[in-house]
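Take a look at this single chain, the form predicted alone, given in structure tokens.
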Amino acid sequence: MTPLLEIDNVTYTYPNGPTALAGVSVRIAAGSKTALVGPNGAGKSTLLLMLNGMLRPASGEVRFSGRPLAYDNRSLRDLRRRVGFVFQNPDVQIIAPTVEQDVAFGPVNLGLPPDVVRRAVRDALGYVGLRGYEKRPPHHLSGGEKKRVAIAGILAMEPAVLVFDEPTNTLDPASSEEVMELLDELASGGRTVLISTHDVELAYRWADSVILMERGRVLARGPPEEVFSDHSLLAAARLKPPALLDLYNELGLRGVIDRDVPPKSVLEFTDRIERAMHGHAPARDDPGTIYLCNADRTGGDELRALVEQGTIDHVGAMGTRAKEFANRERILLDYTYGVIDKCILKALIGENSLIITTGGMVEHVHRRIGEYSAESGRALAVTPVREPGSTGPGRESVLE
């Protein structure tokens, strides 16, 4: 299969500056979640800027869908509609006096009819959870809200590829988790997502594939658990391994657990330790239930009834719209990130959880819990919350 994006032996040197890229070759598959990882000055941002033509290689070639990039105005305009770029600092990207005007800027410049522009703006703001912000001046927004405005401005042009330069830079931990969860949601909808980051913890748990860079060169590429297990490579890139992977390797060296495929989450690590202690992952006769709510189709009364009658022990929300729904309906949240794994962990000790989410993330929850059940041999039940107007109990699916 031809990669969606290809960078072939690309070099680039800034005027009167150092060499930023020195013979870099990279392949990006469609639908992947890729993280360019390296310290400051590694060439990550320069490489990303090549992908939608903002920089042109001094030598080498960049290809999209198998075709070399052309750098005339018409070709670049078409490319930037298909490959959206979100800058590290949203203030660089936000230029209009209101949120609505800023998000509309791209569709308007594409020459789309006014009704199409209005629909694109509405849908993009809804996706990032900013409906109702249309008339607000962007400079009155928080850092996380500005980041979401910048993302909405790109989404309004419906790109196939989304490129983020240091997506969590300057954000507080809660806003960072919300942005990364949004990127997960975008990827689950079929988009190709690339980020640059020096945060190995973030890249380890989020990415399907990691490209490790240092001084304008690619040191390694592959699954994050493989790349980050090579301590000599990380030392060359002046990075430390993720804490979870570091602990796993140390326990493996001491013979406490068998060294196998490294865990990417606390859930996987917990299972591994339980197997080391008991010879298997202990199963309960009465595991807890994970209730699943599509906030786009369910009212708050049904959820409050579940919580108030004591059926639910923990509540988590995935995605901006789901969190806004919970806030609007005054449903207190225990989990706002890492929701699926945390709810699986609670189910394994007999406690019930509710996951509130929207759109394509509903199937993502089913898929993730199904994968865990198949890998672990522990059958967990997922019970959709009944929608208003439906008859009979919610459909329960037991994933084995």
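Each form is matched to the other, and the largest set of C-alpha atoms that superpose within 1.5 Å is called the rigid core. What you see is a predicted model, and the numbers here were worked out from it, not measured in a lab. Residue numbers count along the first chain shown, from 1. First, how it differs from the form predicted together with adenosine-5'-diphosphate (ADP).
- Of the listed residues 187, 247, 371, 108, the one positioned at a hinge between rigid parts between these two forms is 247; the rest lie more than 12 positions from any hinge.
- 13 degrees is the angle through which the smaller rigid part turns against the larger between these two forms, based on C-alpha superpositions.
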Second form
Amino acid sequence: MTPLLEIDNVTYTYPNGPTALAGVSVRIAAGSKTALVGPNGAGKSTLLLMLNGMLRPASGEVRFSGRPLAYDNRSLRDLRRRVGFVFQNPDVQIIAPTVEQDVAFGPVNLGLPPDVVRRAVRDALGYVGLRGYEKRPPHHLSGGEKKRVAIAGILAMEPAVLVFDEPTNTLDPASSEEVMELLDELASGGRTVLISTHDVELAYRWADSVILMERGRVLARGPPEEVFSDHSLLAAARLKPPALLDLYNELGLRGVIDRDVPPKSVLEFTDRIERAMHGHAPARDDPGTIYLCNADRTGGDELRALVEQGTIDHVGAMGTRAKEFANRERILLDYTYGVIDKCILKALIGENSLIITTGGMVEHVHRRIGEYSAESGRALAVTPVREPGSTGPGRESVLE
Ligand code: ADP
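Would you generate the structure of this protein in the form predicted together with adenosine-5'-diphosphate (ADP), following the form predicted alone above?
Whole complex next, starting from this chain.
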């Protein structure tokens, strides 16, 4: 199959600057989650800027859907609609006096009719959890919110590929996780997502494919667990291995655990260690319950009552709308990222938790916990919180 994007032996030197790309070849498959990883100055941003024609190779070729890029205005406009680029610094991207006008900028420029523009803006703001922000001036928003405005502006043009230059740089840990969750949602909706980062921990957890760069060259490419297990490669790129993978490899070398598929999360790793210690994952007779609430359908009063009953030990919210709901309803959150895994970990030691989320994420929670139950052999109960207007008690599904 032809890759969606191809960079073929590309070189580039900035005027009066160093050689930023010294013969780089890269292939990006449709629907993939790829991270370009490397230290500062490796050439990551330069490479990304080639993908939507903002920079033109000195030699070599860039292809989209098998066709070499053309650099006339019309071709570039068409390309940029399909390959959206989110800059590292949202202030570079945000130009209009209100959030609404800013997000509308792309679709208006494409000449779309006003009602189509309105719908595109509404959908994009809903997607990034910024409905209600339409009239706000972007420069008064927090760093994480500005980032989401910039992302909405790109989403409004419905690109097939989303390119993010250092998506989490300058964001605090919670905002970073929110942005990465958003990127996951975009990828699971079928889009091709490409990021640059020097954060190996983030790339290890998030990407299904990494490209390791240093001094304008590609040092390695492949699944993150393979590329990041090679210490000498990482040292050449002046990077350290991700802590989880490093520990896993060391425990494997000492024969403490079997080495097969490296764990991507604390939950997976804990299970592996438990299994190595006990010969199997010890089944607990009374695991905790994971309550699941769709914030679009449940009132704050019901939820607060449930939390105040005292049966719930931990509360987490997934996605921006759910977090806004919890904030508005003054429900204190223990977990704002990595929520499903944290709640599974708590259920395994007999504690109850509540996950607040919205829309398609509800099914995602059911699926993830179902998969975990099937893989680990431990049936965990997911209990939907009763929605006003529904009859009878909440359906209890024990997933096996
Ligand atoms: P990365 O994104 O991996 O940090 P960049 O692509 O930004 O790397 O930079 C690659 C090289 O090109 C670096 O040596 C950097 O200093 C140089 N460079 C980047 N942008 C410019 C520019 N606008 N003018 C001159 N040199 C630049």
